[in-house]
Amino acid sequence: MQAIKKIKETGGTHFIDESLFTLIAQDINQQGYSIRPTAMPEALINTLYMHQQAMESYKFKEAGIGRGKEYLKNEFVRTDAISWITGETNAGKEWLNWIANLQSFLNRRLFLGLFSFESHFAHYRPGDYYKRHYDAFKGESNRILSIVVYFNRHWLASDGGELVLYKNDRDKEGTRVVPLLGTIVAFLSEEFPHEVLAAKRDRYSIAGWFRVNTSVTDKVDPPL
């Protein structure tokens, strides 16, 4: 089986990496999370890296908590800046194509019922952080699987900015992930509290969430 398949399409290259997808699925099935250092296809990670580095600062807004009318800026919880990915750029299209293939693969292998996906670029300036939190609470959200990809070249342990993934509320140590270029982290959104420690240099990433469909007659999900 070919490790990485590239399919040329209008607007970019379609990446299908079944070997990587298999490892991510196995990790999630066995322990609920996957940490794959520098595992993203090189061409895709370079495209996303170059795009994020070229983005003007006005495209980012200060992040907050909640969605839509419930959105609230809260500097006690987080201080990063974000820019939602809509697929309007070639880099965004290639990212969403890759994610669509991962979604299809995980649904076939793990029967997760992943229905839609949302994601944003994130920029943490020196000193920015995101305190310990869940991406979803049991029975209160339709976020099922969280995914993070990093775009930081030559990152050192002394630079800080690690993602700390905790096994549960009692875990005080957690597993630290250095945000090195191409590293992928995926975890069940309701199961793992996590935080982003302050860094000493600018830190770039994509954060995203696979969702299930909770639409009803008078309510469409996901909300606008």
Given for the second form:
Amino acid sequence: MQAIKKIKETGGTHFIDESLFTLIAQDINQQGYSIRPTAMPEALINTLYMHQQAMESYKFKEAGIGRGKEYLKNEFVRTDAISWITGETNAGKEWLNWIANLQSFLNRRLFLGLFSFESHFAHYRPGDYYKRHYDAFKGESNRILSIVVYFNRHWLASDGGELVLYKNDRDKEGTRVVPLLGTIVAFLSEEFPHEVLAAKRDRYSIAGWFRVNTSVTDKVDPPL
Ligand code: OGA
Ligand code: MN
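The structure above corresponds to the form predicted on its own; please provide the structure of the form predicted together with N-oxalylglycine (OGA).
What follows is the entire complex, opening with the chain shown before.
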């Protein structure tokens, strides 16, 4: 299979490197998660990084758990600040376009039936954290696959701020991921508890979730 795919769009022709998608699909197939250090396309990462740095602070609000009516600010669980990505900006469009290619690739390879995607920039200030949690609970959510990418240059082990991905409820050790520029993490949302440890520096990332198109319980849950 060719790794570089030519994509024709109204904006012109560009090329998508599918070799990273292949690795992510293989990892998910084998172990349910993928950790790929500094693997994201550099141009995309730079665009997103510059956009996040330029975004004015009013666009960020304190993160809550859930959205809409379920919005609840809960300082005990998480303290980061977030900004949802809507695709109104060029950086947002580039990100969502890359994600759309990943989505169709994973659907072809793994038959995941991914239908929609939501994501936000996140800024953890020094001392911010996100306690151990699941992104989705079995039967209660249509979040299927979680994605996190990082924008932090020259991150040292002593800076802290690792994502710790646990294999299950009993796992106390987990796998630590350094939030280094260009690293991408993907994991099945219902399977892996995880947490973000407090950092000594500002920590920048995007977190996103692919959903399937089913309404859960009696709620209608439309895509963004
Ligand atoms: C989240 C999350 C992980 C990270 O936003 O749900 O778990 O490393 N983020 O930022
Ligand atoms: Mn999470």
